[in-house]
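One chain comes next, on its own, written as structure tokens: the form predicted on its own.
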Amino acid sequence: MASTSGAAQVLVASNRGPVSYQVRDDGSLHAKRGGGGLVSGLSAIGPDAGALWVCSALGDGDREAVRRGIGEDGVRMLDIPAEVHADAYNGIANSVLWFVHHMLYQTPLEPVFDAEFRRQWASYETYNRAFAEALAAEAAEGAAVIVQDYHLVLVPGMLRELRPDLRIGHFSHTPWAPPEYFRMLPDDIARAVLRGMLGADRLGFLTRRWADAFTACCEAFAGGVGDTRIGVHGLGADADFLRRRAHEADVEERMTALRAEIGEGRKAIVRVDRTELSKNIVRGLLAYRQLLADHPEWRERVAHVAFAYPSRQDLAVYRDYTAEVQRLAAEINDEYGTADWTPVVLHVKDDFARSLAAYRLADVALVNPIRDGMNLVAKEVPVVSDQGCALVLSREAGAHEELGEDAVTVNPYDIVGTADALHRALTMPLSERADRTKRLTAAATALPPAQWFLDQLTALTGQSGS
């Protein structure tokens, strides 16, 4: 599959790649291309840079593409056995490492690090080793390799053993747990995670807070970070793409439909999230209900436009969470709704054009995660907003480090405090809202995706001291 054996000068490794395949009814394969910061970054370094993206086959279509030898130039897709991938991705990455870094465990009952966990951890090692071996085989002498995220924390250490000549980086897109929470992991697993990461020449994090938490874990459990350099790269919004896309015809159509759902003359509190446990959608709905209880003057004058797009529905805890979001939205509508006012306008079917329409219409954006590595929604809404938008932002979002000064800050657990913040945002003078939005936009776009990737690459290859 598009192999450039031993010749790649710049390599990226991630669980999900830039393309996925579906088998059509007639047996042909349909390729769907993705976007995002890595795609922008790799395209920014130019076609002559000898770049290769190593990723995992994620579904039957991807595996069939590998079997047929079909692929994209500059992409190598690994056909890791489906059961190994499921153990590594769902069993360890999303059900253990994600939960630790987002501090999501209900500790009276979980986690349980039993024999089944150990079996899944062995699959996680196998999965990481497959990436390390592929990268070792594809990289030119002295090549730069940037490994992505919590799915592949063992790869830097494994790759360092195979190819000491390589310049290896790793970037974490999540928060990093503080030592007192990270130590929940079994001691040998905690050390394996840190040793794996410290195999890199340079580690990147979204905020200084997460970088400092990682350093603290290393000092507590691994004797420090050694020679590994630590950097911070706060991924920003892609303003040019967002503004262009937000004014296409399908977005205009969605705006008309949303205005009808909200109702003439009403203000809109908008949230756009995947139904991940960390996004705190349920408490956001509870805060909105508190607003309607505490401030009856907002009844029939505001609508909460809540987009809660399903995520990880193969895990029961996520299915249950999605169901609770729907149940609570229906309860609020039953309690407060009238013949011509739906208090909560809830959509659960993913629709990017509709999300952009909501961004443009929002009077208030509610971004209240329990804990988030960055949260790009907080950065995207100000960029796209037509009239300026007040941002209610959790202090536990990574984006708060850059945007907090011009947002209305909330403690994500405080329902009454969040309701008060919503009221303050709704009553903010338009001139103040516009001024804040300008400053939020400047901060949100300071490091667009292509530059975010190039800065990491430059720092890794020694052209910067960071």
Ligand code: F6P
Contents of the next structure:
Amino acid sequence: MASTSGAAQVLVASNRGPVSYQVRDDGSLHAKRGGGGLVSGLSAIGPDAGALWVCSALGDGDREAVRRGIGEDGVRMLDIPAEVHADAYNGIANSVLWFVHHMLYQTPLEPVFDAEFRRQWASYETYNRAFAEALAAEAAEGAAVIVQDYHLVLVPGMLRELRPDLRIGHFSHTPWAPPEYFRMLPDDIARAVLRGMLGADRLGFLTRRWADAFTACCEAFAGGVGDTRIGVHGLGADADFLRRRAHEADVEERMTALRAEIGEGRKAIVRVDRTELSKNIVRGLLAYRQLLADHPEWRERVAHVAFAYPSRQDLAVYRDYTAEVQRLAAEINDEYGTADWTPVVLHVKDDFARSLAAYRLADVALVNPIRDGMNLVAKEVPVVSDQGCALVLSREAGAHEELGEDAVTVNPYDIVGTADALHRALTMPLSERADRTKRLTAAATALPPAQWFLDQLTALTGQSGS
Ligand code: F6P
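What would the structure be for the form predicted together with ligand F6P, rather than the form predicted on its own?
Following is the full complex, with the preceding chain placed first.
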């Protein structure tokens, strides 16, 4: 892969990169490789394609790696000052743009766009500029650059000014807010966000709904989308990887342990999420409690296996949400638990092998986000499930556009409705469950990560004209 200045032909830019470093007790650095759609997507173009991934150093280990000149081929990590990164990532990206696109504000008291917000916005500009400058320095003449997500919305516009020769794309992994919500942002900030994005030749979204919302915002606040092309690429599950990984020995071990926790002969309602406000884990627990209240016949015959892995713990509202998930799970266990039945099996420590084990065992998967760009769990469970699994799916998840027909659809705010959906999913005949799982799997794997990435690249470099 390219590492010399100005040589890269294909560049991606994202806040979180494919590798992270930790300082060990003896002072040495330990590298950990991450997964996900972009990692497998980028591997599709092969080692000779001249690809470079530009990302930010996130923690002390990453910064130390940059300072010691340690890195991986094809990855350039930017040592952006920790305070600037914290303002940009925690302050603006995760506390403002994420909240706007997922419509998470409790509006009587928030948002408050005060002087502190303006100070953090200046850091967000600095952080975006650091990416634009690094990309401008690394890209070969006429190279293709695909910028990722809400962390970097200003980069396309900044990069266009520095390097008009480049083909610039941007891909949003989140929803996009409708104009009525987006207009909560101060007018100049709303325009800066849209103009930054419109610096790209082409913008990609996960579903038509989010693409249309973006277009509507541009029409309302930026005089339209101009020459920028807009496309939809619904990232799918990586079936080959998941099926292989889900049958390794560590997953089998976790299945044995999980079966013991669930208890012999009981059905499992499974959810696997980051502990993320938009994932709606608390209402999922309330719906499960409602199910046990409305349908006493399920008591001792079902367990809710809920994995809620730590995320964004620098933000107080995420720490509070994590505590509420744990409190409510304990309350349900106190209320309904018996000597040999734990109604909620909650795990909060990230363990990919255990997630796959739960996918394989699931009778019902509960995916009830308030709003979600796609939600890959909804796509992964049917692929991995051993005996077919009923999918209870929020109509506000991007995945609903592709999976809605074979899922049991829920309004994520409706606790009674979600409890009823869980009951219907639990009582779905096994043959129907298996048939639906086959169709869900086909839809979920229609656009695997490699093709998802190649399609964007082809469209950006003009070979398809879309
Ligand atoms: O687009 C949302 C996203 O950036 C995903 O790509 C990722 O799974 C998630 O948020 C995790 O975010 P963070 O990098 O903040 O942990």
